[in-house]
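For reference, the chain that follows is the form predicted alone, supplied as structure tokens.
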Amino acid sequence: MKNQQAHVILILFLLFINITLQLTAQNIYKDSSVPIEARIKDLISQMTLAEKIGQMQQNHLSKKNDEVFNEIKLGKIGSFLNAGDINDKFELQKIAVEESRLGIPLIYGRDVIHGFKTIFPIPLGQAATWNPEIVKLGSAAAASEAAEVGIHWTFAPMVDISRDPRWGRIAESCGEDPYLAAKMGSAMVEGFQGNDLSSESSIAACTKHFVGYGAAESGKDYNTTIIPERYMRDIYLPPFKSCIDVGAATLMSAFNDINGVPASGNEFTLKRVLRDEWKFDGFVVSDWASMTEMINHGFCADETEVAYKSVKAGVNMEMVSQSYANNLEKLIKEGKVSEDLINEMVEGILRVKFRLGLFENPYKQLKEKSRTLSAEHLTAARESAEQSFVLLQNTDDFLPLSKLSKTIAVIGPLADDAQAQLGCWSPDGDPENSITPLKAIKQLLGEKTKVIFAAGLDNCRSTNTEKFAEAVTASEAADAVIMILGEDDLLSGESHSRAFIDLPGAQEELIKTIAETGKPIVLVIMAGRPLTFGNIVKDVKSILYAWHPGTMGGPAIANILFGNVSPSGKLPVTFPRTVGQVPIYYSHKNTGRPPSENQLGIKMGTPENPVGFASYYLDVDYTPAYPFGFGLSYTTFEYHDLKLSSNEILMGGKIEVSATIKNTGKYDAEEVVQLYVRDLFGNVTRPVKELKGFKKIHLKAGEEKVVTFSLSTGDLAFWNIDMKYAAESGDFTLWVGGDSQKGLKADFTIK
């Protein structure tokens, strides 16, 4: 009898253990003592085949009603962006953990693309500023703001290669550069999402558009890209796969083909690229409806085909449109598309919410004491606005102007537009908390001086002339004029490309007004690409390119006009003359009839005896308005003793490249002091110039120092004629300046 009772204790014993350990695997993936990695695959091993499609699911919230929480309910969405307040957040991210059957987080997502109360530069201005560190900081600035209201994702940065200023989404780029959007991209990313993802005031990042997209056919948004495989590696792909070096967590497919495949259902960049070659493990978000668009491409003839092909590409969210919850159960049913492939694109999702810290702290927010708006933001915000002017012209070195001048006249519709000071792509910002350049100029000259404001025009796109008189006369009136003019913030950004690049409206006919006043003028422009501006050149002094310059644009430009800070940025796109020499950028390749400097007009010669024919334009100079790296400073900046460690390098070497930069003018500044290298000969063509390095450095006036570079062969490696990525041995020309056209130049051999 004794031990038949030990037997039952024994069994139940033994079955109470087997119960317990039951529920404690079941409950692997809730234990935040265990690797991220086998909480996955717990977690996957419960879901249903429709819960990890809902997983797959991101939604646009256009309102709450039942419908939408019982889809939370069943697991049929994983994520939201433009989710409303935190109060909406919340109040779907408690269905999502508390009533659905795994209690799997949500994930929100938003634009929060160059600041989120405070408004930084457009990404283009704050490449501007040649400066990782104040990129860092701004996007640092934006993620804890955006933390505070359960943000937990953003959609940037953008590093899409833009060449082409007509493409209204240049604004959100880094530029033309690889090198340079590389440098600035990755900043974005360390600052959005911190040392640690889960940090409560870090958001992850989302670097898009997987590939090409800035390479848009005529610049218009959305189009058709014809990119080679070599010019893909070596141009368009770098700033991505620097990006994902330093941990961005998701990216985004983009709205164009690349060679006749849509860049969501691309499996060479997608699958081969990102996934095979660089081992993302994140995961990749369609943009807005990009993959039920590829039925518009003529990829795909409806929507099941849509979802099959995204799949095997390897998108796992799709944005708003539903091809994947509609269609996915059925592709595995008919055996197109396997659970296997479906467990990896969810795996991808789940890793990136473990890695936010969602399943531990699925109410995400900034609790401490708020930094929206804060001083430190503010100033973060103006001096990246500061940095990122870029001073093109000053005649007799007319900037600064003096703080003691009796009387200035403000002309132009955006001197007091807080709205457009912000630039595109700033939803959340609020044009009450600009501080516009005229109550700038006005709070820093005070009452001494007086200020006269004249709009000139109604809007920046009007040709309305009746206003010039008013404008006049206040020019009339004053000591010097500081015209503010460009394109207001619905000029630039997504579809809003412009087939013609001049200042917008009557703004050259109020400038030539003003002119005739004999008044000298500084031009301000305001923009979010650049603009074409030749024929008014000769009429203004100075002209300083301000970008959009975001909330604290009016301080920035009044302590730029006044002297109180001088001007370091420096061009990150190359200014055409005229819109017909685009595209036109700095690293171009040569060609077998290279044109002379200055050529232009009809030159003598046949085709039989082609005297003069060379590669340029006959109506205008082949030549730049404004170079890529170009910008002036109120000093004057020496470059001398360039110095290279050796002129050879042994494959797999390195040289060390100094040079000594003098401010020689009487104000304090910093400059960009910028490295770019020729491969003279490659066993396929070269461009003209490559960046390689920069930095800026503070100058005090009179004060020198060294710069130096570190250049291996690595640094100088291309995808060559065997599509193998590998540097070459041969002549290289290298030179230190100020721009992409003129510094300090020396040979050196790779052996």
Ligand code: NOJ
Given for the second form:
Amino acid sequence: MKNQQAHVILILFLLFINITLQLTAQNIYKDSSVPIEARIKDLISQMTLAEKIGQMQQNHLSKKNDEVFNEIKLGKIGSFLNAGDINDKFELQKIAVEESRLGIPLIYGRDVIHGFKTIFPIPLGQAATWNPEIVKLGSAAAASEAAEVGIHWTFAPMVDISRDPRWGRIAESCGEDPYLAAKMGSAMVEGFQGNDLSSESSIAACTKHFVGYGAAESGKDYNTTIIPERYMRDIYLPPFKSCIDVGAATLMSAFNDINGVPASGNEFTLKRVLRDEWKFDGFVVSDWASMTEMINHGFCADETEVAYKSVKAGVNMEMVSQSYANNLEKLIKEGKVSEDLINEMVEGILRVKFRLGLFENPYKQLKEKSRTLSAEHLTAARESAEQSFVLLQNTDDFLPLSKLSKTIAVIGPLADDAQAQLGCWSPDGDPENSITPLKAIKQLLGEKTKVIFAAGLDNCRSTNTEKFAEAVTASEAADAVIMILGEDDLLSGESHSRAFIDLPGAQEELIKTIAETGKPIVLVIMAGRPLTFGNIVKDVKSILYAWHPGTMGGPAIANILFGNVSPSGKLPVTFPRTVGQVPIYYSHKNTGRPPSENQLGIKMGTPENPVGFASYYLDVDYTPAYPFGFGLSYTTFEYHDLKLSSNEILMGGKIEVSATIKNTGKYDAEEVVQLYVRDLFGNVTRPVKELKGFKKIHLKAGEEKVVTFSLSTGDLAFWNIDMKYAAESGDFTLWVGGDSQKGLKADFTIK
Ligand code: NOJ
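Counterpart to the form predicted alone, namely the form predicted in complex with 1-deoxynojirimycin (NOJ):
First the chain shown before, then all remaining chains and molecules of the complex.
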């Protein structure tokens, strides 16, 4: 009897221990005091294979219905993009958290690219500010507005290097240069994510599109890319690395074929570079159906192969298509994919969900006083736009215009187009919140100035010239004409490439017609890409390039045109004279036969080969219309006293480079001081110039400042002939100046 009792007690005791252990085990991943890695391990150990594969699926929410609810309940969906309003998000999250077996929260993604409700300039415009601080501010504002409606994750920044203005997505990029894009992209990541990803105002960033997407052949979207490994590593990868280094939580695999292997199944980029070399521990989401599109690429025969190749490469989450959901279980059963690999993929996803604090706060939402469209955000958007504008021409210092002008004509289809100024990728921006240039100019000038508006054309693409007469009448009555032309928001962005990059429609004709009135013209160009407009530069006094400036584009343009602020933007991309020069970029190689200055063009009637066998065009100058880094100001800057702490750097060491910049004009203004370097001889050929530093400084009229850069041999490293990343000893030249083509010059040597 006693024995029996002891037996029962023992069994009860063991049961108790077992239950306690189970409870403890179940609770580990829910316990916020436990380190994230232990929580991940615990959660994975409790997940079924189906639940793991579920985490790897991201759906676009087209309709809420029982089927969707049921899938969430069964743990078959890990994430949604475009998941409706806050109520929809909470409703779905409630099912995930309360009704699915393990209660794993969903993560909600959305394209919050250059603002949410308060739209900032397009990213290419933000890059033109050369001001990482204001870029960071813009992304932080966008994050907080998105966080108010329960968005956890943005698909930005895009740091695809693009040297082709035909490509519609150049608008979304930070331009042609790896150094500038790295600085701007990482500032965006810092802005979106803040100091703490779990904070209610932070959202996770997604650095995209990995990788080389901007090198699409012929500028046609989604097109093939051919990028030798050295170029990949020297040019296309560095901005991604910088974003990862500042903690970008996620990354998106691109649509393009890279050297024969599509980006979403590319083991070299996704596995070797991203995981093995960079030790990225967040997760990779494929671009929209980019995985199943590998069938069209001719890289996978069916969706089973898609799932196999993508998971092997390391895509953690599949956006919209369902090759993982339909095939991974089978691939594991067949022994082709190991469950360990699946665990690894799911760990990355859970890690980001934990870092975002979603397990503690699944209904995460910025609840404090709304910042959406707040005065603070609108001011930041205006300042960002002001700093993004690039003054390309200012004949006779025609700008700024006097605020005392009697009559101003505002002409052009983009002068009062509240939607166009928002630019591409602003799905949550509302044109009703835009202040257009016309409205802002009227507001700024007040009653004393008469502002006459005539669109001249129904829209920027129109070729119907019926409304020219009205524009001519308006111009004839004015002291000065402000023409606001360019591209509307529809002409750039995804799948919106152009083969002609001139001003569309009859806009050139409109400029010529207005010029015939003899009235001085200020041309403001809004566009999502560099346009070619050499035909009309002589017809206008001034040209201000305003990109797509966002919600506050109007006040920003008015402030610049009427001198409240001096322009300080610099080009983040080279402007060609004609599309035939594309690709054209400042950091090109020298060739064996570089052209010289007397080889600018060729005159008709000259004898055969008058300028020699050089690398140039017969029918257009080899130089660009406007170089990278270029931008005028209302004031003038003088650069002097270039000093190097030494003309020799020992390998591993560094030097200080300084120059004095003086504002020699009448206006207080900002200048972007740029440092370029040329490595004269290498074991592989080196670009003629590379940006190695920049600083945006404010100088009052008459003021001067010393700007100092530190330059280490590490900054001069490149992927050498042995594919090692190292600097080489030898001779270098450096320049400090206000654009990529002119500057103070000095030589130094690495010993
Ligand atoms: C496709 C685009 O390429 C990508 O940039 C975007 O984030 C996704 N669609 C989601 O909208």
